[in-house]
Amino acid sequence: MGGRAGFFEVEILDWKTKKQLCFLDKVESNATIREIRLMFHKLYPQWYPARQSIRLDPKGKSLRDEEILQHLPVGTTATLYFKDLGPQIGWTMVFLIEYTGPLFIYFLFYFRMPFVYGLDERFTSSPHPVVNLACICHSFHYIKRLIETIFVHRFSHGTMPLRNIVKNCLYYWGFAAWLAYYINHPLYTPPSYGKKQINFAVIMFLLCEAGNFSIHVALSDLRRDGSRTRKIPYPTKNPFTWLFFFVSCPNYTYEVGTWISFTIMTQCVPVGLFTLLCFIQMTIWAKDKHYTYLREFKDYPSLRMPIIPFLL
């Protein structure tokens, strides 16, 4: 056997039941995870590289594909664990179904087809503005993420399990039913301060989107070179990129803006309760990836929270 400049041995486990599934003989130091996954492929087809989780450990963490062999915490006789992640979905594909269902499903409602409110209401139109005006907003805010899907976005993480794709669109298509049962619903009544409260709710709707859009392409930016290393965010000459200066997911932050905006525009309970739940969950994510850049940046902004500016 080589030493570490030279060639490794590198031995294949099944994290669960222990077994041998390959041996690989002359594998050169520099060799990265994502190498060793198409080796494994070769000797395995039906476990394309994205089903492959190897790690160092059974119960551990997945190699990230940049990894080098050389750089492991392992002997020139490397042994590395393989779990199968199952089928995989690419996230483009994800989030244009994910989009794509909220956005049809609202019109449902929205013209009034005669399966949803009943005979005598098909086809008829709410007397309220503001409900012309949520159908806009809502529809604005899927095409944005759709055109952000297919225009902006670079993934860190190339795939999904394709089992979760199911209970996402349960999440977005159902809440899309419920909040657009409500708001276009003949029984349904317009905000209480009316065009000062729908005005102020709009203003704030489309700064939230601009400055979610904004920070979609600010990170994209960090990428452009296809690279999936994480770098440090920092804010640029748009000033809706300077909320960067406090908190490390901002795009969070303007999210929920854009739904508690939302809330504001309709006041609507659902919209309401859609907006907490989805703070919640954007909070969790934030926070994981706060960590995430505490953990691997060092010289990492210390004024910075995870998604409300000095509070959370």
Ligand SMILES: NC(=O)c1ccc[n+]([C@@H]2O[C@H](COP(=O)([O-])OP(=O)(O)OC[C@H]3O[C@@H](n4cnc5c(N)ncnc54)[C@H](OP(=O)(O)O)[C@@H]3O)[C@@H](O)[C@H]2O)c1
Contents of the next structure:
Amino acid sequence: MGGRAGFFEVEILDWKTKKQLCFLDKVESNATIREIRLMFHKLYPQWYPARQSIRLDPKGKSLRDEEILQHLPVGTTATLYFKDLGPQIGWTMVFLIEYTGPLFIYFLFYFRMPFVYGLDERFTSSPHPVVNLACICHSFHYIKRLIETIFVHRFSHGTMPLRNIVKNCLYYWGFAAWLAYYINHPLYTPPSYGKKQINFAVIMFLLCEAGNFSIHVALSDLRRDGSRTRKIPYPTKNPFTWLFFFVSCPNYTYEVGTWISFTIMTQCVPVGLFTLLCFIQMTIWAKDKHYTYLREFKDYPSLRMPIIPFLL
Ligand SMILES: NC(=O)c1ccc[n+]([C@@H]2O[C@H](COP(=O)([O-])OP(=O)(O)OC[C@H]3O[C@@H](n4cnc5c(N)ncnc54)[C@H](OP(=O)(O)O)[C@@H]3O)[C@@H](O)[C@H]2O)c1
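Give me the form predicted in complex with this ligand now, not the form predicted alone.
The next block holds the full complex; its first chain is the one shown before.
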């Protein structure tokens, strides 16, 4: 459809009621969706661009900001649909709220605040060194995520719906409290194989954290030019990134490894259940990303699996 010149007429309808919300006359054929969002915003100041989902199909996917009108499968009168995504919050802020919660919630249990395990246990500490180690690892994990959010990640979306943050916080904060309750409990029993098991778990934990960080840096480097598109990530000189030879989302593989090591370190059933849940969630996302790569890139490396080399 490329190469068409001149002007388009654009009508924007409500995605549900199909009522016409606006009619834009003489829109340049090379106008982007971003520009159309801005025109719509001028008419409806309450719907700032990040709140708008502009689609070709009422129930389809949102068009991306950089898509160009004349490259869309529309006639010279284009019909687009609008959905209000609700109030938005910036991604960086979302992650800061999500990750600061677990960090502080864990300390409430670690320091055994008065209302947690009863008054007799308040401000006491566990006799097991692994409990201190677990607190250090847990804090390290979330501090690392906060640092990555501020200094490493280059997100493509500016915002997400405000209502999602409640759901995400319930997940992260709720699980942090659940895990911390058991690990710091006065009746907690340390791992069966003692120091050997703990040392093995700490080494595995640190390697997975280093791997996860390396992948995040490699992904961020793909956008060093300031672009917001998704490219094919490849292994770099850093050996931790060589997992890209075998999987599409090695950051998820390493993240699962981190939680498996935390489970081995604490030998605690709730930690194991949380790990399983993380694994299921990240597998779903990894598959989704993997198939998107396959769809978008004809030359996508064929050896790669979504999350587990040669398996899944
Ligand atoms: N414990 C859990 O249940 C859990 C669940 C999810 C995540 N996490 C942790 O949080 C981390 C981040 O999660 P995520 O889901 O945001 O990871 P992600 O989708 O892999 O994205 C990480 C960053 O890299 C960018 N990116 C991804 N693929 C890219 C590509 N092909 N080209 C250029 N940039 C690309 C993303 O930008 P975009 O803005 O374009 O996406 C984002 O800024 C994970 O690695 C994991 O450590 C934990």
